[in-house]
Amino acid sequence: MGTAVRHPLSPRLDHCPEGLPREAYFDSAWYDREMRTIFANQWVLVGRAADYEAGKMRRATVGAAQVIVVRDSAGALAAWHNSCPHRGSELCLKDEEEVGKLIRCPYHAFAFAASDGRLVSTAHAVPTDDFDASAHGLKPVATKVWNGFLYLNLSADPGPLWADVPLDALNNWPMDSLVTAHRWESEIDCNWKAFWENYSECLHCPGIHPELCDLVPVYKRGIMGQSEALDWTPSDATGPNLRVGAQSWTMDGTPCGPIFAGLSEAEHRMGGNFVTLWPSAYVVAHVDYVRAVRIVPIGPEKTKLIAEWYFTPQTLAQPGFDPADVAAFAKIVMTQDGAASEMNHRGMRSPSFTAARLMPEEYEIYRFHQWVTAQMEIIV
């Protein structure tokens, strides 16, 4: 075992590591830090803007905070923390909520001008001098928007937005003129990282993923990529990633409606390019839509999934056209990564284990675990 030799340009790991500790699984208070560091810290995707309507106001989760999202009249986007700087209460009180130029908090009446927190109204209450009105506004969230999709941080000094590839890999995507059209929710009982270490590898892939790994021949070698192979070097030709025939993630390979323009012939052969932005989302950009998926931890061992699917208006406009016929490959796929990840996460319950002892192809996962433990020394 372990006797080939793997190329130096290949990411394969060249040393068997031990993972992170079992209680950074299940430890609330290891958790709750995460909370306070990695999630506090970082951008996390919160959905498409353009999916905010003018005129509302929508809650959204970061980490352990509720917030709010505001777009004004003249279609400024603006983002709150969820809590009234009187007393603490919500302002927003279910997902989404009519809004006009004021904030108004349901349990006292303060009222906060929606497009820059402003306190302008303390209702029945009449404070003293000692009361600085514009010292209580609302606590303000920092929102970006890349490639049409809308990113909030807690930070008061937010740093760039983290992706694995640079963040130009989709700019022969028509990203922002894309609509969404179909979305899917699952919580599934496992730690949050316990999903992204499933993502993050293809070891599993054989016994999990037949669908999959006919789609994708690749993966039933249990690697992502041929640079994974132990027989693999730099002048080796790269051919299709799908199946011959196949285009597109869709249940018979074909694409759902026009390809994309622009994109290049390595675009065309990668089948999907997969976009990684720790610790909140993934994006899939295929030939013909584009899938976002968005990993929300809501406790130690429970984890909220949120996918999207985006089309051109091209592509909706098609007669008989249903999103959820293309959508339902990627369901599959991911509701065998949801089991995979519980049964992965009950196992780690067994007192027995104590920490994994990742392998060479789970390059992925040890570069996941060096992330999470830098980001979990930065508290804000």
The other form holds:
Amino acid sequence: MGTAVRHPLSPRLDHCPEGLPREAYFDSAWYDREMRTIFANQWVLVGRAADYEAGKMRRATVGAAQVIVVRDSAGALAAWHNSCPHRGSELCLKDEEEVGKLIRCPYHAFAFAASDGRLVSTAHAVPTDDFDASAHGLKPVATKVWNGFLYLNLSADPGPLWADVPLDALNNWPMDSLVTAHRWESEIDCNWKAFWENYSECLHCPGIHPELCDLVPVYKRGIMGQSEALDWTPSDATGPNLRVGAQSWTMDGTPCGPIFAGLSEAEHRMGGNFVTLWPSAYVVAHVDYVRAVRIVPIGPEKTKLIAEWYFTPQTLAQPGFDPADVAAFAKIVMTQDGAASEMNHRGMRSPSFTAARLMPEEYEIYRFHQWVTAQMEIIV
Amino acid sequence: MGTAVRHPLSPRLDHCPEGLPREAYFDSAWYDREMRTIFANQWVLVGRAADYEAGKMRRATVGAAQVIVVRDSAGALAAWHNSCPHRGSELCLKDEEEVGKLIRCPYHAFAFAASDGRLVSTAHAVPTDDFDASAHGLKPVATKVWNGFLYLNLSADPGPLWADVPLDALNNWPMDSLVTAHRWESEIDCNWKAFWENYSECLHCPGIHPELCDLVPVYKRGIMGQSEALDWTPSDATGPNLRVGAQSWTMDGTPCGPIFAGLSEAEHRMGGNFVTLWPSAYVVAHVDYVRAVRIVPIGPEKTKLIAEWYFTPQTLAQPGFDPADVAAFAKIVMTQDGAASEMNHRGMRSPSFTAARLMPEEYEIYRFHQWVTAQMEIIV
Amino acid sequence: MGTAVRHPLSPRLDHCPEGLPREAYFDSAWYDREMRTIFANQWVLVGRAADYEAGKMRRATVGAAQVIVVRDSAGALAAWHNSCPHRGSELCLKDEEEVGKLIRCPYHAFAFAASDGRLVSTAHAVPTDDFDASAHGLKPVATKVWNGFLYLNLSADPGPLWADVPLDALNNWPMDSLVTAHRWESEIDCNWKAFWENYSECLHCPGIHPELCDLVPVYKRGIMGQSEALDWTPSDATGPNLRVGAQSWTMDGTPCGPIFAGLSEAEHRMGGNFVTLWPSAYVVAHVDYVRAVRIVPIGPEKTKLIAEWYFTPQTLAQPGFDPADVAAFAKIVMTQDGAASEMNHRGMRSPSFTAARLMPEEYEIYRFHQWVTAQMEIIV
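The form predicted on its own done, now the form predicted in complex with another copy of the chain:
Now the full complex is given, and it begins with the chain already shown.
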């Protein structure tokens, strides 16, 4: 606990600020406000666009909303709130259903164009003249595809993907050719922000993640990269280098297939790249495969994690290849992170807890808290 | 979606109004207010009076209240709140218990006259002079019997049965001779009003009720009777006529026993009569048997349905007669209605849903909404 | 229900007051206030000090707080909130864990001195100068031992054990030599005050506790002692005398081991002593063994009971002795009390219930209600 000496370019904080107040993790009014602001204004990752098949409608969760994503036979994507403008019924009753040119409400058979949501038929009902059909189409949800990922946005006036994420981060990865080959879900008993906070620092790595620290030696020091070290200067090599001999996040560090051809020297040295997409997901791009993890709030004290693993067809075609073998390593780490987030959440219930006191190494948590606070002011 | 042309005497609405706001279906403050107003002021059907046996006390739910109904050996009915005026304990611990001239609290043995609720004994307690025993009798609940059905009313100053229900609706049915022979309960995950709304229109019939539409052809057109048809004039015959050859709501349309002798020509033509008793029940009187369905709110998002089937002794005495065979048809329909109400309720959770936009055919929903809104102003 | 004639020295009330309002038993805001006042200011019994072993930390519940009690190898006791001052994580994850000189947070390995809670290490984190380590130690909980029982107090400025309990009540019992030999837990569906109210009067005894009334004849009359009888004068012998031939609360009234040597004549005549320690526990000291019952609120409508039985080593050493045989009697009584409290609680849900009307014999409930009301004003 001596005095911290940090280089001016270090990401470390120059003071130890307070975290969010206790109610941010438990209060249902706070949570509802997050849904009405953050999750109603931001682009939310809902999986790979390619996994939304033509001729199908599929449900996705965006904050407090159930959304249906439809891909028509021509390949165009559209998304709508899963609620009929007539009496509010669910339109899509299962996780996935067949759909043609029309989305027909199962309750009163009102029909809407799958492509543009306009009301096409009120079935047996004959509205009076005051009824303006053009004002009663499906309620739209904005869509965007980036690197093969589908994003939805509930806002009527959505902004650009992210102001603060380098959109070229995955440019050297063959994202469009990757295939979803494994999926893992877990429900954890904590606020969604507790999981993000855990993701945002590595002080917990030495105690919580022995296998990961063995693979990424710098994590043993409780930091996420060389630039956090107190003795760091910009002339140092940086990045979470893997242990000697290891090239990827697999059980033994061996790549699970051919190395991606287009990566830069720096990307090789870093062992890949991390892309953080608040509030809904992060993407970890290794030199041989890519993984995305979605953080889906269920309630103030419940969160769902959805992880997917993506590979090239060549990798998948290798004799005896099993994506579950690759996924096993990150599942160990995510299970540890889930348990840590739950234990953090339980402890924050204490009446003695008023707010965290952040360490300089928790600069990403600090940035996240400032982002959350600012976003909660934006009600549309 | 052309312009609706309706006869001035048609029940169809002349415009497409908005429904109740979203919170009416989810907000617990709204629900509590409904319990303190609608369900505290209205007569609530709690089954057949004859099913409340002499020498028994039986529990019934009236809005937020647990009530005990007592029939003494002389046959008189009385109803009381199931809470002791001393410390509040439950008086009747099971659905039904034996009872004599006294209701004795199982906690401290305070005794009350079953007939008039007056405090008869404080058992081992010896009150001081300031204790006015006459002010500490059981809290009464008003009772009324109509066509053999028992109604309870929590109000200290209950009004007449219903201002807006034709009380002679069942006059031609032998209601007093009917016997309860079958009972079915179902708990559904929706607000009680969602079930009533579903009951109040037939636009959903073609999509939801194939068996029912087969029995009642007019339902296939999404209307409840001929008078709703756009080409209807008052000179037309009206009513939900059964298909040719069918006479009752049974699996094959065949009556389950002798036809009731006293029905009018119009009642025969209509195939029976429906009586709607907001907020608690509806009665469907066929030409050969009668069914009642109770709608019991459990919470903002949970509702219990209790259906009973009533027959004459002659019908029941037929060799091989099984009331479950008769009930099977309506159970199919009610199960479909329950699922439809749940899917409607789930969809209304969407943040995109603010209120229904009602169709002209949904005139009964509109009337129901206006009734609900007006009743919620009446706090006693 | 004649006029009560009471001696001026009788504990009976001279009027029949109202109890607490209905919301006191159901409202979560009321409950939260109780946690922030009563349970945050009072000494709460958490078991026998001797059962907190050296080298272990053990969790205990004090109102809304999870607390860890630590006994170091030198035998000193200390208690801390189970929440790390860094990010709030739980410190002790199980009911009991090994501990040395340091309590180390399982999340980020911050270490605190088990004896005085001071922050000893921030592990991999290097705080900046603004971080005052001395302000970030474990949050302390006050401890006190009385007659071998451990009490905790969340207040920063705790008062004396109890202003209104005779602290010499157990002086004649060999409390320090007693050993915990049996434990029983039960979760009941009622407010914690409903259980205390039930404990505070014997009007329910004749109806609820046949076995107990057989052992303690005065209870058959609905009173807790002779001084409550209307014909009582101070010259009478007082106390809940056991039936002739019985000496203790066992199935047959026979003592389960040697009689304690130091008891007074009055204590022998009373058959022991009761000590009421609002809000958390009561102790029943018999002539041969001692029992303590803890009342732990879980929520407005859920309460946990934890009962323990304590014996001398000599009693335990008797051939064939089984403490469960002794405990069987009180378990019958507590199970009856739990069921009675639940039935009372359920009945208080009735909208017809506004408040109890207390009987003169319920003077202890009246005193309890006044205490609760007064304590709820004290926010620290």
